[in-house]
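There is one chain below, alone, in structure tokens, taken in the form predicted alone.
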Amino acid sequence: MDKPPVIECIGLGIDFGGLTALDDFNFTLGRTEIGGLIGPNGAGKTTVFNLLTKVYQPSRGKMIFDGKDTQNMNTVQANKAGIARTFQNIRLFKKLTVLENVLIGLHNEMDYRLPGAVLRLPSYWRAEKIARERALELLSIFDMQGMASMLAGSLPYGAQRRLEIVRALATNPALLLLDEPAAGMNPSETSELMENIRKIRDTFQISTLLIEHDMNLVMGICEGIAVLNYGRIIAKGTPEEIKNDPQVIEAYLGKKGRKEC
């Protein structure tokens, strides 16, 4: 309780020319809180993951993470620091194994130098070995390690998705952004990935901010969540507050819709 949110940002905003894509975002996730971040297409979900990662830089606001302002990172700093994203697009190296993905996640904690590495000395094959255990002990999580050796870009849709999240999770993030996890999952997939994701929270203690239009998913596992519509935040809440929440109603089916309901 005497450390402070994981993240918070205050005021944030970001333009594109004249287009105001996000403004007076003002969003706090404490520690190990699943939070959702939902809104209509369009609304600017994308957007914020793009700033919290450093893809983007704001045109105003800033962002604190683990209690540090993030103003002057970058994208590969930001994830050092320990923020960790997947995409709405998925994007592995199909033509590398699933072992090989998560090998590159674990990049940061690779403790052998380039000599050591074109020498193939002692210390490489030492930290080679430990980042080939601890891969393997990630894919568990998902009981993946019987496809290691299999290429990623062989893995059906589902299957893809989940790699994605073990190779974020192979950065040894505090904080991990996870958009649109259950595009394309069936039912029985969605409510497989609600329990990993509940487990992942407690076997690493950090928090998740997830995208998702599924709202039965975002429902039953969120535990704030924040509505964007045209870039700015219209309603913050718990799951039952959000459901019932007028302005929500609306800016999913309009006016006419929340007539007819």
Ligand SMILES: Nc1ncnc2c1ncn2[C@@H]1O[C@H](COP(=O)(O)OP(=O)(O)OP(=O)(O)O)[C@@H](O)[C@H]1O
Contents of the next structure:
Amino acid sequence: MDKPPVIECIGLGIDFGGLTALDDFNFTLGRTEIGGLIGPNGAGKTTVFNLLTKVYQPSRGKMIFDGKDTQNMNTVQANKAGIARTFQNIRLFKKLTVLENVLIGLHNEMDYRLPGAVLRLPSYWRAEKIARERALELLSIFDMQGMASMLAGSLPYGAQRRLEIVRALATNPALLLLDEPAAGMNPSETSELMENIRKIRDTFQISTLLIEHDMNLVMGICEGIAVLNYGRIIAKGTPEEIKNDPQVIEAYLGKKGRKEC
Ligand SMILES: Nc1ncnc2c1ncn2[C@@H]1O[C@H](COP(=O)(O)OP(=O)(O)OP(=O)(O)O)[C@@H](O)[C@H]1O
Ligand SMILES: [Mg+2]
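Provide the structure of the form predicted together with this ligand, given the form predicted alone shown above.
Below is the whole assembly, all chains and molecules, this chain first.
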């Protein structure tokens, strides 16, 4: 990965009781790069995201984000610093509208003055109007502006996954972490998602790290891939290198092409 790093993990590891979920994780993602993290169920992929977003503090090792050690950050600080994620199990505010879900992401970014907000001063309404326009603009990435007033919980599954990505983008990240974004999507939604991940990178100039079991998506979009097995990286390389790595084939891809590449 040859672009200057946005994130660098050095000897990262975490234990849960007697279980080592991740160990000796050395990984670098370049600026504007799209990277992939793959491996069998329970390999430690989501744990990496939980460490990067500071849901957990590592048992050992460190993470450098944008040149800064993240050791003392909590989840809110990590998000404010520029790390945003989506979840393997969708986490939206289902009883709020699509627009409101995006606005929640944007409010992280907005600098309200409390008296203005409480007294509903003109400055507050100006900021609200700008936020609504921005939210609609972000929704238009996925052509979802027409769904703005629908309840998030009423959207089809694929649209909920896309909304989660929009909400993450609303926090203005430098690093976007997508945990199985294609899960539950049909093939045409998945190929549209692939285009949109590229479009997001080109438009926002951000880095993306993708966890995904859909190998067409991973191999089609990622510039570099790391493969985890039992909490350890067993291979790193380009899609072509990973596809042909005997250890990866043995541990994950399957000898008889269990997963299509
Ligand atoms: N909070 C926790 N407490 C105890 N064990 C945990 C915790 N979080 C994760 N683990 C364990 O760590 C290991 C890695 O889990 P993780 O969720 O990172 O896997 P994964 O690669 O994302 O798998 P999947 O493809 O099924 O999502 C698993 O054995 C899991 O049970
Ligand atoms: Mg997972």
